[in-house]
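One chain is shown next in structure tokens, namely the form predicted on its own.
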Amino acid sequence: MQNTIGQYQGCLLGLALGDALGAPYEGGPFERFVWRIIGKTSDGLPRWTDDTQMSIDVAEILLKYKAIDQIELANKFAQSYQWSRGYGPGAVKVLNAIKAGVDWKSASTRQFKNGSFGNGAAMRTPPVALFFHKDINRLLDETRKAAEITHAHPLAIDGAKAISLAISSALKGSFDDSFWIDLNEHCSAPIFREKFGLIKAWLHNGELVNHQTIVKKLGNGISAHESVATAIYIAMRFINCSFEELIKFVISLKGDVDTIGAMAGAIWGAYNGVTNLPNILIEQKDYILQLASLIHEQKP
């Protein structure tokens, strides 16, 4: 299958739309109240969160260096940080330390001895997948390099690899047996293998599991192992449905709505292309489309 510029644009815009449309439903009453105040640009467009900002950072580094330069990416993450993007408290401490001159390797394990296992690495991996999807070894290596700057825990890296592999398959237009084999081979943590097995069985049997089962079996939290499998399942379950249906379902699960929406949206967009996304104006939409176009032109 020839990968089109529309798929690349669909991937990055799907990520940003999932993020921006999910953000108002993120967290508890206080977080939702704050987002009602800061969740629009000065001209009234929906804003996105750190999910999209860090994805943009990754895309810009890839376009400049044709690879993940970890020092440059760490510095870009730190310079791009704005509290109003909703960064997690652990990431804030890492990025502030980097900005203060601490080496990213030291900063990444300051907060958690073995590194964070949150989903912050998985949410920002779509540009890596777009750049390297034709070379699985390079794809996995560059995904790891982009992840471990802030999320060095093996579970976080496995989650990022899973999203990269899902987008790679979406670009091919098929989630065939090789996709599941690659997931189990390269995301080897038992908790991921168990959840991928559930997803495969549900999809194969055409079983439309309810919200409660998804939250209980897959999760809806901020950890990689409580959200990545959920995002992959939702993307695949709604792959032939409208994007609006996908987002409505993500919102209904509650929990980490914006990040699950961003990951699922990126996979859905990579499969269906930009023309099938809803025509909704969001913050910096044209720039996001431009980045996707440049990646399509300059990928290895």
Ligand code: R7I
Second form
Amino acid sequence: MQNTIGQYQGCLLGLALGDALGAPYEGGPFERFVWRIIGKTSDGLPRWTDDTQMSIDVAEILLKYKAIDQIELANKFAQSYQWSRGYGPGAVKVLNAIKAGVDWKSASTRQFKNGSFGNGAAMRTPPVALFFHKDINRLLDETRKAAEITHAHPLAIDGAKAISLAISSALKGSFDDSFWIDLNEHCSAPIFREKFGLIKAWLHNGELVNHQTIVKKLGNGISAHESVATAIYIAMRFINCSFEELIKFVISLKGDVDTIGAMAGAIWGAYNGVTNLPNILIEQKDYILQLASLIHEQKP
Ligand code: R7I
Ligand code: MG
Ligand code: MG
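For the form predicted in complex with ligand R7I instead of the form predicted on its own, what are the coordinates?
In what comes next, the whole complex appears, and the chain from above leads the way.
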């Protein structure tokens, strides 16, 4: 029962559900107030944010070109941008520059000279993992290509690779030793190695670490190194629990709830499949499921 279409659908829908259900809880009082006003579609369905929009963009480019065409993806990101999706402030500047005709390489280092280390690359990598999980070198290369358009910083790229690797293992139905070895080898920034070491030990010992310790040791912020290990830990800790329990826990950690929800939700969904997700209607649910089916059909 591995690599089934249901796992692909579970991955993308898990991402969108984590995003849409987490979004009302992201940020401070002002952001929450704004989301109360703009957080529903005209039909009253929960809307998702930049996490899902950029993942849809990646999926559409993969389906069209069977690879990450960076110029096409940069243009697609820029065309899809809408302020009401709550993009990160650095990403907004990069996307506006691309829209104004600046090439993505120059645009990506305009705001931060080494590129952004936000979690915006990690949150949109699940479609890349679905497409290329069978060939790890290709997976890592295409993950970097999708990331660096807006997130050239090595920490952001490491974070995206970690989520890609986690989804790859989830599709196999096993987070075995090779997963931890790959994480250490391909996401080698000391801060990631340290956090992956911690989560491996917590999971191995069956330690139910409390919220305060998770936030302190792994983080709940919008940078890649403050959220990616957190999402992987939560996905793995709740892998045999319900999706509802996972989301409840993500919400209770506060911070970047939509994005930690999206990343953890994508890993959980890739492992457990779409039939185990809650039957909740959200914005463009059918289209998201259709994209997942097409990736399943057209992947190399
Ligand atoms: O990473 P990004 O696209 O944001 C994603 C987040 C998710 O939570 C989404 O749900 C959305 O809400 O935003 O956006 P960026 O602006 O590129 O990065 C996020 C933030 O990380 C930046 O606004 C900075 O605060 C911080 N940051 C940096 N700070 C200093 N130096 C990122 N890179 C740097 C840096 O190099
Ligand atoms: Mg978001
Ligand atoms: Mg977020």
